[in-house]
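To begin, one chain is listed below as structure tokens, in the form predicted on its own.
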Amino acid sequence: MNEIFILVEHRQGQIRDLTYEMLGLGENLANQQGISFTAILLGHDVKNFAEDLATRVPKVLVVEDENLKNFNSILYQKALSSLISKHQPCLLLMGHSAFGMDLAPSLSVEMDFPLATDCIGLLFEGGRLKATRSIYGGKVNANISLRESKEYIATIRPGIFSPKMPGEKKGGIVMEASPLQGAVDLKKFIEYIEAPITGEDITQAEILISVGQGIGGPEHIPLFEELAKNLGGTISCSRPVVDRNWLPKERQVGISGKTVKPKIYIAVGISGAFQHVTAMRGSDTIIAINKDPRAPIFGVADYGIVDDFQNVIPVLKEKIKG
């Protein structure tokens, strides 16, 4: 073993929150290991990426090539067997995402590479790679023992990880020559087109009152809404809350719903099912309020207060507004 590689998602100018992540997580493999993680910048003017990149990781390899400005699976795959080839990494990263799920399958059958996707953790054991994935709609986590080979390619599911965070020592950027030649007419990037969001964002908030079916019914959302809006934060739910309608679909925390990580996240009447808990864990803070001493959430929490919420949020509001 050698390196761990970490495929850098980026789009419209930014580099997306899940190349952090999984930065933070190649950190880790790499120092169990006892080796160096890398990141991998396939881009057009891209320097900027690198600059930051390299504040996180040891080293940076870039290839620089206009054909690579927006995403291609055929011309990534092009760049990246390339470098897997010259480095012969133990390991590559990229995100389980719209742009590693087009990617990470096809480039493990032309390199005859084991993939484990959509991985929630992953450990190296007896030089095996090891992972678990979350089946069945979240309600079992698998352990997973991929075939005994030199490298592997694992897809990450985004809001798991904790972010690699910039440090005080630069790494070094290394430009690599770019392999490509001549357009590739199979596939072309056309546009972005952003899927319209209708209210407000549950995953850019920085303060999210949670509710669950324990809050009894949707009579009492107004009252959630009223706390939300005092402390600057945002309604979010649990899937019994939209599946009785009482919240839309958007609002939905959870594997089949949306992954948060604000700064601060009430759970209110949320028993902490794993499904819950699996998009909401990576949270600063967790406050849970739930009448229930065993409910799963308290086991996740930061800090909780057993009992009836609503003997605690009209407190609340009164020092919210003293």
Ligand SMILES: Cc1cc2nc3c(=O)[nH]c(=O)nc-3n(C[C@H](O)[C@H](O)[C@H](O)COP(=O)(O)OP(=O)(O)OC[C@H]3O[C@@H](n4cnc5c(N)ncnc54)[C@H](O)[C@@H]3O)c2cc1C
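By rigid core we mean the largest C-alpha set that fits within 1.5 Å across both forms. Residue numbers count along the first chain shown, from 1. No experiment lies behind these values; they were computed from the predicted model shown. Compared with the form predicted together with the ligand:
Core-superposed comparison between these two forms: the C-alpha position of W246 differs by no less than 2 Å.
In the core-superposed comparison between these two forms, G269 has its Cα shifted by at least 2 Å. In a rigid-core overlay of the protein, P296 has its C-alpha displaced by at least 2 Å between these two forms.
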Second form
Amino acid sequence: MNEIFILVEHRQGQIRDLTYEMLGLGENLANQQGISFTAILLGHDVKNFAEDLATRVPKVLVVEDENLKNFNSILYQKALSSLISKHQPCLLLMGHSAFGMDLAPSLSVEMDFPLATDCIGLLFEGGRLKATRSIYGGKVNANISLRESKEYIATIRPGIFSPKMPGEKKGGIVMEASPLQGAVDLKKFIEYIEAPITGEDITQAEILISVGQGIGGPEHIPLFEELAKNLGGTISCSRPVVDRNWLPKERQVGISGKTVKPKIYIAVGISGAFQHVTAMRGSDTIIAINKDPRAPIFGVADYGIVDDFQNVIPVLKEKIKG
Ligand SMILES: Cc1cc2nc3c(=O)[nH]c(=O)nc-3n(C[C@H](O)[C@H](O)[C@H](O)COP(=O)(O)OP(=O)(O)OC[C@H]3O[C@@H](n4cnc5c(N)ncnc54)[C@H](O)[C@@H]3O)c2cc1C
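For comparison with the form predicted on its own, produce the structure of the form predicted together with the ligand.
Below: every chain and molecule of the assembly, starting with the one above.
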């Protein structure tokens, strides 16, 4: 069995956290199989990235090309299929992100490799890849077995695996000739537009009171705003709260909102769907208030209060005042 490839995801001059998580997973799988793991870095002017990655992996394969400066699935696919044909890795990991969702299915069809998407667990059994996928909004975990193959592709859910930290040993950086012959017309990167921050930036808050659909209606929002103010924090929310226009989009925490890491995250009336939890589980202390003791949010909470928020919040406000 050959090495494991991990595709580095970078955007706007930064390697995304998901890359380090995939390196952690790649290392574990490689150790189990007694093989090596390699970071695949496609980009332009990415020497700094290669240096960083080399402190975490035995080898970094770099394709430098101006046309790879920004993500373009067609060009990435060309570069990757060429590297795969040359090195024949047993597995290619990439993020289950907008980036990986665009690239993986097309590459899998071109190479005729089995593909498992949105994986939260992976292992080789008898040389065959098995994947765990969380389905029905996180209510069921399905173990799936992929058909026998020498090579596989898997996309990895963000926020699941522990990141690979830098080590003492430095891996090798190997430059590969770019197989690209210029840009393509079919698909072009035009511009990166950062969502404007009009109100408060929830990613900078140290204390977040985050409200979900369970608060019942917009009439309760002032209660939480007041609580947030008294605590020196700010208010954030789950997606249905935005969909219902109770709060603006810039307050949304989740995979289609913002990722937050405050010191204290108080989740009120939030069930804990993975699309939400992925983006707040890095908070230092998580407190959940939910009337359903089986709500998945309690699985990530450090402290849990099982009750109607209408019983809890007034008491909390009194305590804070006192
Ligand atoms: C592609 C995609 C992207 C998504 N992106 C995001 C995202 O970025 N962010 C996000 O949050 N979601 C996102 N979602 C939606 C996500 O799947 C969930 O539907 C959503 O997070 C649920 O929001 P919620 O927890 O507020 O509501 P619900 O799931 O309805 O949960 C409400 C909770 O409140 C509790 N509750 C009810 N009444 C009370 C009460 N009186 N007191 C205390 N507790 C009470 C209930 O027990 C329940 O657990 C996305 C979904 C998809 C498909």
